[in-house]
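Single chain ahead, written as structure tokens, the form predicted alone.
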Amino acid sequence: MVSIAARQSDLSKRLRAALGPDVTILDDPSQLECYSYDASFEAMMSPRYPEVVVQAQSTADVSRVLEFASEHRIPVTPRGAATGQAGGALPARGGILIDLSRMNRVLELDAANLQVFVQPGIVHADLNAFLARSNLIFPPDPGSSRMCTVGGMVANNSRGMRGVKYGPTGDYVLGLEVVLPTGKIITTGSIGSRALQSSSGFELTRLFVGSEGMLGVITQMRLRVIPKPPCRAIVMAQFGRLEATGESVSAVLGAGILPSAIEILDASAIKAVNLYRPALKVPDADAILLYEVDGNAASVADDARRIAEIVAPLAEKVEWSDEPPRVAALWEARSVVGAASGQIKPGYARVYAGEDICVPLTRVPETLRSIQNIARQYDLTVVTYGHIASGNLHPAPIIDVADPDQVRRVRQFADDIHRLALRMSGTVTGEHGVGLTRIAYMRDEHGPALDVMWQIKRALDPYNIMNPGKMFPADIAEPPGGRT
């Protein structure tokens, strides 16, 4: 029998004769190492090694590497920044990780098009900072905007904190450029458009969208890009009740009001919060809500105070500011609460395990109950905040992961929180993806349209070797097509 070292250097050995000297190949357990996880709990309790990895710098280099990999039945699983908190790019039958970050540049500003082409390994904010010099905006804002790429969240569909206004990522996709697992390069979109629209075609640009690696490598994207507001606002409002949240929600939405992002701290949240960041003084209450409303100045301000008056009978206090030093204060607590709740217990860390559920708006209320109840029948600590206006609450347990109980507990609670979801007519990710953490679910969740997709992978994929064993269930999934 082959032993994995000797299967190694042969791997690695043959990619280098395929790829020339040009291209980087990593094959040190040192240098493997760092490719073994990503940000979920499944990593931290499980990291999974690639066999090799080969650092990309060109549409070419992947094209070459799929090449080579389909020939050989080798499994294949790309890899951005790994901010993912799902396992999505963990490479689970080893074989050849391609790490895109190299592949970071923007390729093009068409402002007058309002559309910008860019590599996936592009950090979101890097990507909004360059965009700011033309005072355009990539929308879609996730929490990891430092870290994230845009491929990732390409591959993902992220939404984020401003969803409820802005939508996915998908829906700022016009075109890809894809390598499939043959190594074929396409172009979705049509090529050469600069067109806002199209509707000739299957919509190939939305499979590939969310398709979390496992039908090829995007290795470009035409984005679409929208003119930066000028102005925010923010109303933070504190409750005694947390069925008072989804009720002054419904109330703004229902009075013709879209803010570009509702957010809800629980009293968890709230304390972890105030722990971390002292100063911030976040009022003590069951849940705060926080408002943003952005646009013009004069719109923005009336919004704001609309939403005060709207929501001020169910709340327990109410302020509002369109000053952009008190806006920035009033924001900075959400946007440090996933920092905060790794602060709450000394010793104890944050871990990503049933992070990123989405129910109803009108369950909202309940499952945050059921949250909590959840928690205490498992004696763990549990933070919990998200985007209320699209259902999508992030559950963050605090454990000791050196204490195999806890790490029991947290595995039984994220379970039952995933039914939670799926009992509130619900999801189990609303933007996070399914990756290795979900598969249990998905047959739950989908029914027979898990085959479906299973008969589109294998259309695309006949070896299955674009990042193999995500997704879907055992059941399903056939192992990557044998080597040679």
Ligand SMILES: Cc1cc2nc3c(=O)[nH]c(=O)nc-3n(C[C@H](O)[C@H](O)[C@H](O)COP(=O)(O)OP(=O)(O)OC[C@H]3O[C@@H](n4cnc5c(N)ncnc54)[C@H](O)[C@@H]3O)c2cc1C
Given for the second form:
Amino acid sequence: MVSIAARQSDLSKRLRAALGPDVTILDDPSQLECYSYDASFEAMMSPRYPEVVVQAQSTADVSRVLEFASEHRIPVTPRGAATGQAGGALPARGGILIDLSRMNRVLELDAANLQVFVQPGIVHADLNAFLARSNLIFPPDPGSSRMCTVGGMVANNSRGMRGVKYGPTGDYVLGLEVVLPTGKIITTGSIGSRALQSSSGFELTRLFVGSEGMLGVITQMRLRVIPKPPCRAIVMAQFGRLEATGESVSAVLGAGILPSAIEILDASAIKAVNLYRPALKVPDADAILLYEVDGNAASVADDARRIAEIVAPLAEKVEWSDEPPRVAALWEARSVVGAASGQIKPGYARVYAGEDICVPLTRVPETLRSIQNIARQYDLTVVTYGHIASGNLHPAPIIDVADPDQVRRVRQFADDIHRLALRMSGTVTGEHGVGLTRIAYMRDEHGPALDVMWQIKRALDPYNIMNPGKMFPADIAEPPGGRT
Ligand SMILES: Cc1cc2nc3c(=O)[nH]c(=O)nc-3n(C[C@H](O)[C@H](O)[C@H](O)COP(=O)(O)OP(=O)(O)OC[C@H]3O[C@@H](n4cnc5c(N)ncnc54)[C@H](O)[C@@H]3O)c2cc1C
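In place of the form predicted alone, output the structure of the form predicted in complex with the ligand.
Let's see the whole complex now, leading with the same chain.
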């Protein structure tokens, strides 16, 4: 019987021999500790340790790691910034973790052709700061913008607040360089292409978008960028009736206005924000909605005014502004709600469990009520906010993670929330992905389509070395076997 420590030191020795002295390989337990988590509740309760970490600097590094791993049947987990909330970057089966955060360069901006070539480890906010100098923007906008990598966004097909107008990350991916589990390097979206669209061949780019590091490692991306909207305005409306929130969204969209964001804070979220930042004085209500519109100054002011008029008969109070300081003040309630929810009970933490369901717009009010009923059933404090225009809700349970009974109750809460989403004709994850935490719902959500996903996985990754232990339940996923 070989001990884990002996296996680990043997693996790092062999990997060092295969990769040479220029590639940074970490195997000290204190270093591995730093790679044993992401932002998920799963990681908080049960960190997963890699046996070795490779800090990749180039596509060639990644390719050599995967060639080695494939030959010896060793599990490999790609990792961006580990802000994922579903355990996707946790090395569930040990093995090698590839840290891509050092591959963080902009390779080329082709502004005239509205595209940028980047490495996967670039942080989202850094990319947009770079693009802003040319009046351009990469529109998907996750709340983790200042931390997450764009490679992680592509792998998770992230969305965020501006998804209602700009869609998911995948809509901006023109092509990818991917290292397959065998180490082979491919380019999707046509080699050397700078075209903004193509109907040539199967859409392999789409296959890798949202594949959560289970089909290969993304090492380069060709991304579509757009002109940066110069102005924005915010409309804030407070509602005394939850149903009126959904009605107001339908009325605004029905009037032909497409806001860049429509965010909801329910009563629990309003309370959390007021406790966290009393100076904001967010009005007590069943819910508030924040509509953001962007574009040129005249159209923004016109859209905001029209939204306020449309929403007024349904709301208790409506206010709008296109003055930057007031816009920032109105938006602040939304920007702080994530942090606020973690602060409302001293000594407690906000955990990411059942945090990302997505339901049809018409069922948002019913779902919000059910979330609070389920919270009451398990005697938990839960703050809920989200991207209402797409029905994406983020319930945030607040618990003492040192109390096993609360941990047990929050797990039951998350299970009920996921099942609620499916009952509401929704999905268990609107933007955070499946990872480790939502495997149990995949069969119910996808039926026989899940088997097709597994067949695709097997076709590209016959030894199941790419990020194994995620997405697929044990009845179809085979363990990575035959390690040499
Ligand atoms: C405070 C906070 C707010 C958030 N807000 C949002 C939000 O508004 N919208 C949203 O969609 N998400 C949000 N998230 C979730 C998370 O930030 C996103 O999913 C993000 O895209 C993950 O990027 P990452 O670099 O941290 O990826 P990681 O967590 O490191 O990895 C995520 C997954 O991608 C895989 N992966 C990473 N890089 C690669 C690569 N180069 N090739 C192949 N696979 C790879 C990993 O194996 C893993 O499965 C939020 C998270 C936090 C902590």
